[in-house]
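Single chain ahead, written as structure tokens, the form predicted alone.
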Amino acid sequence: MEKIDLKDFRFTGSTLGEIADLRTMDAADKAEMLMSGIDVEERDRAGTYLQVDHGRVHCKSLQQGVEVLDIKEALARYDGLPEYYWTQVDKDKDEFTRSAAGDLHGGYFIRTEKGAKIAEPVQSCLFLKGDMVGQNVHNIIIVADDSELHIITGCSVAHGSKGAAHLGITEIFVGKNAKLTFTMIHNWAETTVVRPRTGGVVDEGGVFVNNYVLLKPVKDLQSYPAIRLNGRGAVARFNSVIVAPAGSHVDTGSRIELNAPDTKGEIISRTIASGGTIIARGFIGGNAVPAKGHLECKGLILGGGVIHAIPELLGSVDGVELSHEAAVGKIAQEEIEYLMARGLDEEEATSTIVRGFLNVDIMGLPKELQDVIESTISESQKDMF
């Protein structure tokens, strides 16, 4: 992994009006966005948020019982959110987080009240357009206790971009026997440098799901969102799908922190490495009695590259069942020749093999949003064999 130097990147700049109607973009960022999983009919969304480059441009609710602020707007409304605002990540963790705190350019709040179930997802884009320039967001998403919320959040580079760098803060609150479910679909280029910081609490009997899928090219990722559960019977689940063509750098990971009685974690991960290199992390911390935890990371290897898996899980007390597997390897000839006996040639069938390997049926999500992930699917597969 290279050095990042920030100074590389514009972090300050004018920054677009707002943009009333999403239809009216241009239409290849719309067809970015739309890889994102952004849709910009609004169809079946319970609101909006849409950054580009240094600021907000679009940020709406659609539905009541969910508020959607831009985070500066909720910091001067609300008392600068001292409950809440650098209380689950801190400030001072590295240069990115700090570049975060000293020079804020936007990003969302998002806040269910009590006992609301959103029925239809909010949805958010944090767009990089100019060439070069660097991005500063700080993110809160407050899920109240009873009610429930899924947030699709699409972050995604202008066609053609030169080069770019987001810096993406999230701070995450769930209630007690609330439910969200947090779908991040990562649609970078070549050139971008990613480095998001995120961290949670998870309260009694609340769930809280994170899908990421990645699938395109990124220069640099470095991302390691960590949970902690500190209500009894509260659950954790991470899903993520992952691909990195020649050229990517991707180092990843999920960490659940057990912290209560009853609390349950797993974290499943699949990676493709077709040229690219992939560093696998995951872990869980078993600190009460009863918790189980449970951790997989399969990859694949196909036509080049690295996959470095590092599974990890930490038990401090008597009782704890945590498990794990991790396996890297390639597609086994037998399944190939199983499936060439069935009229497939070998092209087909290793194909075939990779779109079951990179499922995302268990993600649970709109459907046409994996229509979107599977037409991304196809079209990273041209590069893979």
Given for the second form:
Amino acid sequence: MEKIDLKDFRFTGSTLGEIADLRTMDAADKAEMLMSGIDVEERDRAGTYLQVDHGRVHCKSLQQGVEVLDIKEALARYDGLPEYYWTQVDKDKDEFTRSAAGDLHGGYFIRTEKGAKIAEPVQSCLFLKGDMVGQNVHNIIIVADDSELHIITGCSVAHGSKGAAHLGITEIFVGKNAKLTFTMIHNWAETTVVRPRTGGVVDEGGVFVNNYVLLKPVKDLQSYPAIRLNGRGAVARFNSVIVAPAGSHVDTGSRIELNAPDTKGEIISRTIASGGTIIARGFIGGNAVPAKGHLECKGLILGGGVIHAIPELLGSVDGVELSHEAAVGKIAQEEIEYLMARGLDEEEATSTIVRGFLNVDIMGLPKELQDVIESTISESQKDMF
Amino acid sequence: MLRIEDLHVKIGDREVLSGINLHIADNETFILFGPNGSGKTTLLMTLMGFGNYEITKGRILFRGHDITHAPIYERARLGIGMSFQRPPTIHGLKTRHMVRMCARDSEIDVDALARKVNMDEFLERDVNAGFSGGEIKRSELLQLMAQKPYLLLFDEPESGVDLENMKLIGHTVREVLTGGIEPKPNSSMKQQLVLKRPVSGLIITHTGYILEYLNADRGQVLFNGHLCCEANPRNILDHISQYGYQECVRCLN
Ligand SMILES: Nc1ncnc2c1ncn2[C@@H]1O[C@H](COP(=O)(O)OP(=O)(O)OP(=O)(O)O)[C@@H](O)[C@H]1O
Ligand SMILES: [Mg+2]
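Okay, that's the form predicted alone, but what's the structure of the form predicted together with the partner chain?
All chains and molecules follow, beginning with the one already shown.
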């Protein structure tokens, strides 16, 4: 991994102004956003936050019970959000958090009302359009007690970008008996460097499901969201699907702390190196009983590359139940031959097995998004064999 | 349908099949017997074209094509269908999707087929994931019904199957082999067979339970890589259960 010098990037001066109708954006940008799950028609969406480079271009809630604001506006309106802002991520963690703290460009503030079950997802896209742009964003998600929310957040970069840096802070609060499904689709370019910093907390009976999809090349990405289950019966599940073609360096993982009785944590990652490097981390800490954690980290190397799986378990009390399963390997010849005996040629068989391996199904995404992801997987298979 | 000529097969350095000659006619079901380790599974795997089985001599002709060196999928598309004894689990691939892929371009009613073999509850499960022995057999048959092969290769349909499921499997194998045509009083079986697509079978059995459900025409014993003792399958079975395979040694020498 190369050292990232933030001085190479422009952190000021690129703001577009309001785009009232997302359909008016140019076709290439729309295509990139579609790959990140953004529906420019805003049909079947409960709200949208879209930022291009250094500022918001579109922000609205389309459904009662969910508030969608520009973080800057939310900070002004709610006295700086002292209970939330910079409580889950340490401002002084590294140069990237300091950059985001020092010069905030935007980000979303999404909050549900107590008891509100928001059926349609809220969508967000943080888009990098200008060359050598550095983007600082800070997102806050609050899912109030007894409410439910699905956020689909895509990050994209304009086609042909010569380079860009995305530094994103996200702080997540899941209330009592609340449920948040947070689906993040990263759609970067060979030249993009990415440093998200995410932390969150789940209260009693709350559920946090995190889906992460990275299928496109990225120069250098490092992310390690950390979730603390602080209330009795809280649950967290991370599902990640990561493909690293040649030139990609991806260092990613998730961390769950089981800090209350009856909590459950699960981390499932499926990674494929097709020329690139993946460091697949995972950490589950069990600090209360009864508590259960399971980590499953499976990687395939198809057409070169490196996968370094680092599953970690830490139990600090009697009676905690933590387990992990890690594997790095290749597609079993036996499976390929089985499918070939059913009439699939070698390529069909391999791609069927790879699709099953990545198993995007378990994320339970909206159909059109699932289709987009499936077709991106088919495309990225060209690098694999 | 199938003609095997002087087939020699090696696994690693070891010759497992030594000069097999076998002809299976259209609409004929051939039963293969033989002691453990004699090479029966090897013969089936070689016919399907699996990688570990090296053909050092001889030819395999299937419906007029020389498939001796054809890739597995080509054999499958020409119409060879095999029921696996211990198929691998394919994670993330639903049985429903698998069955549909077996049918390739032809339209099938997956649910209706699945109901026939009591597999309707398994369609949304990953292929073979945690399936019991009997469930695997039914799942394999379901895939074969979708695939509609001309030649059905079945390795020990009885193993791991309870009596009730044996009946289901027996009837289903029969249906795959006859293409669903049963004898009718008003037209002769022979007439009907002329009209339907030909389907043949090559079935390995130790117990012979499957014979109760099929019109098995011929059988033979595979002993130590050689085929011998051609006869009616029931007679072979009776003979083996009385005298064991010792007789084969005599007959070969
Ligand atoms: N992959 C392999 N590597 C080495 N030897 C093998 C392999 N597969 C089969 N063999 C050997 O080849 C011989 C024939 O095996 P095969 O499975 O064909 O026997 P079979 O007649 O089907 O026996 P069974 O009735 O027990 O199923 C055996 O001695 C077996 O050990
Ligand atoms: Mg065998």
